[in-house]
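Just the one chain here, the form predicted alone, laid out as structure tokens.
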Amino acid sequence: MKDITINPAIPFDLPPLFVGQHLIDGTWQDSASGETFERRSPSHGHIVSRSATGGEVEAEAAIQAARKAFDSGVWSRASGKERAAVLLKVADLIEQNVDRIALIETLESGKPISQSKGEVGGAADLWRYAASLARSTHGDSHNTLGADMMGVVLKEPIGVVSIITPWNFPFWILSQKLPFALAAGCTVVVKPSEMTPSTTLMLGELLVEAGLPAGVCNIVLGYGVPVGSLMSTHESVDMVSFTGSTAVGKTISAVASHTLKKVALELGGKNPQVIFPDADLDAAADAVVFGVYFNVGQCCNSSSRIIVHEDIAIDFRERVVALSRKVKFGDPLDPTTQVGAIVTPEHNSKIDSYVKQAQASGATVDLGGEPLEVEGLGDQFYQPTVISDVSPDMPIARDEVFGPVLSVLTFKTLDEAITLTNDSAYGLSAGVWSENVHTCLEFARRAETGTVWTNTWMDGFPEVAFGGFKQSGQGREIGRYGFEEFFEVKSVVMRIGNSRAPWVPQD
């Protein structure tokens, strides 16, 4: 193993066994069925949670409920301020919480302490943005369509959504999600990931806690088929949200079509960081590390592969690899750990699999490339990984690799640059590095990515809406814009005093 740096397991006690039931119309309940799945964790390798497995009668039952309550007006016809005074209530709960959600979440999901504790932590912001929204939605008025006439554009809730997330982020991108479609006035049912179920249901917890309304709020757990599937097709459905892999997002596209109704996707990404020679290289090169490595590189706003101007390509691929070595690999649960497990065994062997044929096509590995074994944790873990001589063909360049991996690829002009960067089948982010104004304005403006990072990373804010070019997705989350994704718009046209010429001749 070559010189990196790993943190061995730590004595910790474990929490007691999670047990999952579904949330449907307000009660907490077993699967009619009485099938249950655990979660193993993949760091510790014991069984965190047990949960229900849902099914079609479970995912009915749910989205029954949410439309009877949507259809009610509890919630829908609720005024702003009563949904912003829950969602604030959640808020408050949630920071009350983090230590508990964040344990659960890391012994899930492999991500260290830290990491989990920010996650959750810093969900409460979205929380307390999308209760500002909830005060300020409003529509528009049309005054001057003449002295008997006035129109009225009204923002109506879209109905019942469906909300589908991933792994890797359970609490954090259900965040992105809940918060708005419920200050919006919709209602909702959630399904979590199956591998990561249990902090959704404490938000569930919270969100009952909070007062708000029976069947606003369901949760169905288990799997893709038959869940999500038939919250994806369902007549009663208005709305799916998904987060998740391209090739998934693709096949709720095409099913939900069937009824119309819409899709909000936030897929993958193949993210770049471009390096142009006047950076600050030390701060362009911690924002790589940090890039590539945080939360496992199992984000979809990894950047996995850097763009580097030839003039200063060896220097800084020295700098990257020098500060891989420092980065905390290992237990989770140690404070100072700064990447953690890979989510599952196949997973970590899928990534293996890309370091392995990019090394048969001629590259070179710089650092890593192979499995990670942490003393008292066990073997499913990858060492951070550098690649260079990647030809920008390789599947390692082109492909969502989500683990450890740095793909290093070269450039000699601003025009190269863009091209390499615009040349993959994902538009999610991309990152610039320059002293000059005006080249990150210009690839700011040519990068056909969702977001632009200049001289940084991975930085956002719940005003910022984020999301995806091509096939890293469609529509719009947080922010305004992904606000406006749970509404319908209505126009009403109103005729003042009786002032409306007949059609038909009067006798």
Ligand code: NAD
Contents of the next structure:
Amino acid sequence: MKDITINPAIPFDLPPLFVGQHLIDGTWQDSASGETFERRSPSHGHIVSRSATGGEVEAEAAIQAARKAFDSGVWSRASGKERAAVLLKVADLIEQNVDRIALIETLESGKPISQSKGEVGGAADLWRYAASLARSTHGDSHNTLGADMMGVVLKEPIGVVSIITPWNFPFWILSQKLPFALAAGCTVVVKPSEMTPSTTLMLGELLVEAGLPAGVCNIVLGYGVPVGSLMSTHESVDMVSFTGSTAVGKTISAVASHTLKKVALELGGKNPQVIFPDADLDAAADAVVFGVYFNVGQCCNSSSRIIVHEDIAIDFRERVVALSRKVKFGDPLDPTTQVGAIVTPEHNSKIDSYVKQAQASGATVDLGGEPLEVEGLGDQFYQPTVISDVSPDMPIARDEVFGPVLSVLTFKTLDEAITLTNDSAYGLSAGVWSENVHTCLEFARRAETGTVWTNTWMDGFPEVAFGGFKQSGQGREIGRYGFEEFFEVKSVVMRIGNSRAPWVPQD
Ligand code: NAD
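Taking the form predicted alone as the starting point, write out the structure of the form predicted in complex with nicotinamide-adenine-dinucleotide (NAD).
After this comes the whole thing, all chains and molecules, with the earlier chain placed first.
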């Protein structure tokens, strides 16, 4: 395609192979089986990392190490000040290692280097915020229970937490969970995605350097089965915190129920931005383009559908197509690139099949609609794609396509826009664009999503909870609500003096 902006491969000295081991009870270890797996760069085709393939042996050892560390009290009974000191040190170390970590993140995932740097550097703030919570958390006290009674409600760390993460934001998503679990006093076992395991290990190195005691954070590499599955079923695990697909989230929820462990889930989304005629259309079009192409569209918060008022639909679509042509697709190592490679060839074919299916059902491809070949890098890329004449029942309007593909739907009334917004199995996020505060407020109140953005898209802060309604998840992450997930609540009821009347009749 000549009418889109493509950055060809730039000359670059690729880093040496990253060799990954498990971190169990404070030591770096290979697998008992000696097996390894490799990750090939989606953009550059070379082997980025070779990792130990964990099995039940390693998962069991890591869970036992986390249990032993928790029960010993080395971390769970440490003061908030001591925990905060380690978390703050980790934040500093992250900032000192951004470039090194971001390079591996980009090579394993295919995302642009500028976005990897933003993800890794930005994560330091999550660690700092969690450190502040470690020192400021407290329960409740009750002195209204009677003159001789006092009650306190304590928050105690829930125990051993299994953290299972996806490939698309490996460093950020781990940092939405791990510092909060550690701030609460929990111990953890982490399993990163088999597609992007290495930056989790780099973070593990920083945890060791920061002085986190052995066994408090264990990392096991490998596949969902058997590693993730044992982490979801084991009796010694008290909670599973999972981010990934809705299908795997449902499996984890089902198998975890046998031990009634707590399950927190951050799952998929089919997130709309709704554009009213009175909106700042330039700003809205820019946010739509950002929302659909950020992280190569492989983002739980991707605004993969827009619902635009029919009076402005043609004009708005033209603005989006014009901006899409200017977005820089191509070599993820080029600092100016905005959209990189697709995670696997199979996923690229899946994206393409959604587009072809929509076309066959009568949708119109206004831009793109094909895989993309980037000079010097091959064809594991997808063109910026805008599709109109999409009806709400088409799979492209309902499923998480997870690629740089935008579906355009239209509406006539506010009620219709809200009905279309909520006509989804998912409920992660939604956005509204209007200069009328009443329109924005009504939309915000009625949208069935965990986050609503008004006149912006994808702004997030460590203070503000994140999570999904419906099949986008359960529980919340980050902010005070996310932190609370990692606690059990214990009530202590105390009598003052010897005022208790005997229950058994006195002789
Ligand atoms: P995935 O569900 O395929 O894998 C996620 C993790 O689960 C991986 O570590 C995988 O090895 C593991 N896993 C697989 N089967 C398992 C099993 N049976 N038991 C335990 N663990 C198992 O997801 P993915 O392709 O890595 O990530 C993309 C998905 O994640 C998308 O659906 C996206 O929307 C979602 N996501 C959600 C959020 C959010 O915050 N809501 C954020 C990022 C990604």
